[in-house]
Amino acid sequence: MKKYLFLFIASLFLTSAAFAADSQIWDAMRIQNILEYGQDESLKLGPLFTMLQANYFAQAFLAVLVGVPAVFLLHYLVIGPKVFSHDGKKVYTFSIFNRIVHQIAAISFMVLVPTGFIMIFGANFGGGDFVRMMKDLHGLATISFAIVVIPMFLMWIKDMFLHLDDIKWLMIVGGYLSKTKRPVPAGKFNAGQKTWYWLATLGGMIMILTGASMYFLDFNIAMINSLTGLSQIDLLRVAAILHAVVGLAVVALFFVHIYMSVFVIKGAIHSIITGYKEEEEVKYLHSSWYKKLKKDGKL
């Protein structure tokens, strides 16, 4: 596995170097290249563009800042955390592969959200040279991400699909809007953590494709014009849109993923660098596995 991903590393930084020699991105004709985009509008998307831009992704964003942590200061304040023994057994639950591509993953997303925040509300904190920096960091975090999103998704997939549990969990909200500890219905991953794997992972790789795409800005390939029919500066403006629309729901899930997993479920983070859950936590937040595990006899 790690020869494996060791070529994928090696073959994503060749193919980006590849791409780069043969783009003038770098020099005096970017500006030239950039100026001719306006020139052949396939979608005439300038209008729609310039109106979410201006009236509603700032917005947008601004409400889930606020609003999501609010929410959750709410429920903290009603409901409380659950708190699990920690003097049990433990259940090993992540090998050492999974826990170091969650942590660069991990490392990645607490560099692109508050970078990303500071891009968009940039005349806020004065734009110029500090909001370039945030902008060339959050480039930096996006390869990182980029590095691991793959063997993120191919690592769990055989856990994530649907199953009949995740639809009794939804309709109990995993049991988190009470304060007694009941069994929840649930496997290796609840129909929450399953939720935000696809999104970090299928909609993180949109918001890279996006991403590199305004980064870049003249990064004109021909073959991706060709099959989508887009000019390039509407190409760019449906990036841009995407970028937006994923990105918020990717944000808002990554705060429900950060409250659930440091203040919810009280030590539930340290699974993730130790490799092992409490037997407690196992036995309510994910009863069906843990009746798996004790009829296999590995409890």
The other form holds:
Amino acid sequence: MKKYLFLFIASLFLTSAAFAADSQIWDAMRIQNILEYGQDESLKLGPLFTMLQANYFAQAFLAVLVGVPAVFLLHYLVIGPKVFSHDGKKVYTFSIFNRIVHQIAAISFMVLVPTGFIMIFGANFGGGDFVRMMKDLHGLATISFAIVVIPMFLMWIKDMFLHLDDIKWLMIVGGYLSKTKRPVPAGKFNAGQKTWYWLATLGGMIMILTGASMYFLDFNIAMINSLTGLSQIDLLRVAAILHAVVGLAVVALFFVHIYMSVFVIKGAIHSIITGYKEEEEVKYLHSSWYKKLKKDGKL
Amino acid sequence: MSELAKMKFYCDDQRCIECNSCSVACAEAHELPTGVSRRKVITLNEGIFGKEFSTSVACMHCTDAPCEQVCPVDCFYIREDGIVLHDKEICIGCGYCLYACPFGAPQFPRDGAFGTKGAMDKCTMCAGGPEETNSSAERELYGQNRIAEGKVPMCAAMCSTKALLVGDEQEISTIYRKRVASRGKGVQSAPYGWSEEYSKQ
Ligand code: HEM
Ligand code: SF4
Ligand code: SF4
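Same protein, the form predicted together with protoporphyrin IX containing FE this time rather than the form predicted alone?
Up next: the whole complex, starting with the chain shown before.
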């Protein structure tokens, strides 16, 4: 695990050496870059990026920023939170390692998401020094997130594969659409948490790589260039498009994640701080895991 | 020049001899840092007999400029005469204009905090920026403002074969057509970049 982590981080930083040398964008490659623009045989990524960025990305982010919380408010008012007893026994769920890794990722996200939004709506903040500073913070938070993303990916992966419970969970949307307390089919992690896990780790890695390539501009992974046959500028266009599209999904589920842990399941946030979940919460929301723990005599 | 003049560049690739005067003159006139070349001479189809030609590219001051459409902080402004300029004090150096640009014109000196991309730099058609005309602040950030002084942009003034022209697009088109007619031979295709620069009028 350490080896991969090292390789990953090293690959991020080694590429920074590349930008001191000849730029592929303004020197030799400039010809290829501009020749391809809008040509029939090219992918027309330049016009595609221009069209998406000019007409859709900011609007889509605004829709998520306003729409998702609005749905939550409605849900909170109509169905309300799930309250579980906090006086019962506790189930030790998250090790200290789990919690530290999660907290570093959480702090990184709390910086990445608002600063990302500020860049997207940069014009409303008047641009200039303030937005530039937010951009730099966005880059710094990327480093702390990059350090924990692989440990996070590895520490939870064995619990995150698809299970029959997940299909059942999805059919009833985790029981969140009803007020009654009923055991919900789920293991240690439910289908919603699993989706967030995969998006935050794999999607997060996409965000790191696309972000890094926009940061360095000359970010050159020879393998990607030769695999895709894209010129550097087209790779940057792909990076910018992916950063926005995957970013939208990440932001939407990030909001869901916060709503669930802070508002819906009362007190759920304590589990990632102390490591202990309420037994009653486990019994209802992770019923399969509860049965298994019972059977193994771990309660 | 008429009231509705729209300023354009045109590089006649039948005349360009790849001497690089334009790009050197530009870099010197505006005291550009190394690593930034607002204007660049490129040679296409190198070594292919009968097809090789050179041309000079910089920001083409596009009609419906794509860079202006994608900028998240709206720092571009397009002058009455069509010159596309931007405000470096507002620019955050995100790179979007580069991804949108058909000519690879926007460039980023690494002078931000932690060596991040600094404010974008590109050809101003020697028309400076939003600062007070001919002020030292304007000169520091954007280079000379020759347009305000009634002078031709440095690159075109320097061009020894008059391949590189700049001016009202109507007049440029007239000169271009005259040149094609007087050459009177072969099929003359539109100069490189013409369609992107002029198409969306
Ligand atoms: C996993 C999370 C993320 C990571 C690791 C990440 C990383 C990065 C990096 C390294 C950059 C380049 C910064 C620079 O050029 O100085 C960047 C740019 C950007 N990111 Fe993110 N980002 C993430 C999430 C987001 C989210 C959620 C949003 C939107 C809300 C967002 C919006 C942007 C925007 C608008 C840019 C501007 C383009 C640029 O500066 O090159 N990012 N990101
Ligand atoms: S050439 Fe590029 S930078 Fe210049 S106006 Fe066109 S899109 Fe903008
Ligand atoms: S680099 Fe500057 S000018 Fe270009 S799109 Fe970003 S903020 Fe606008």
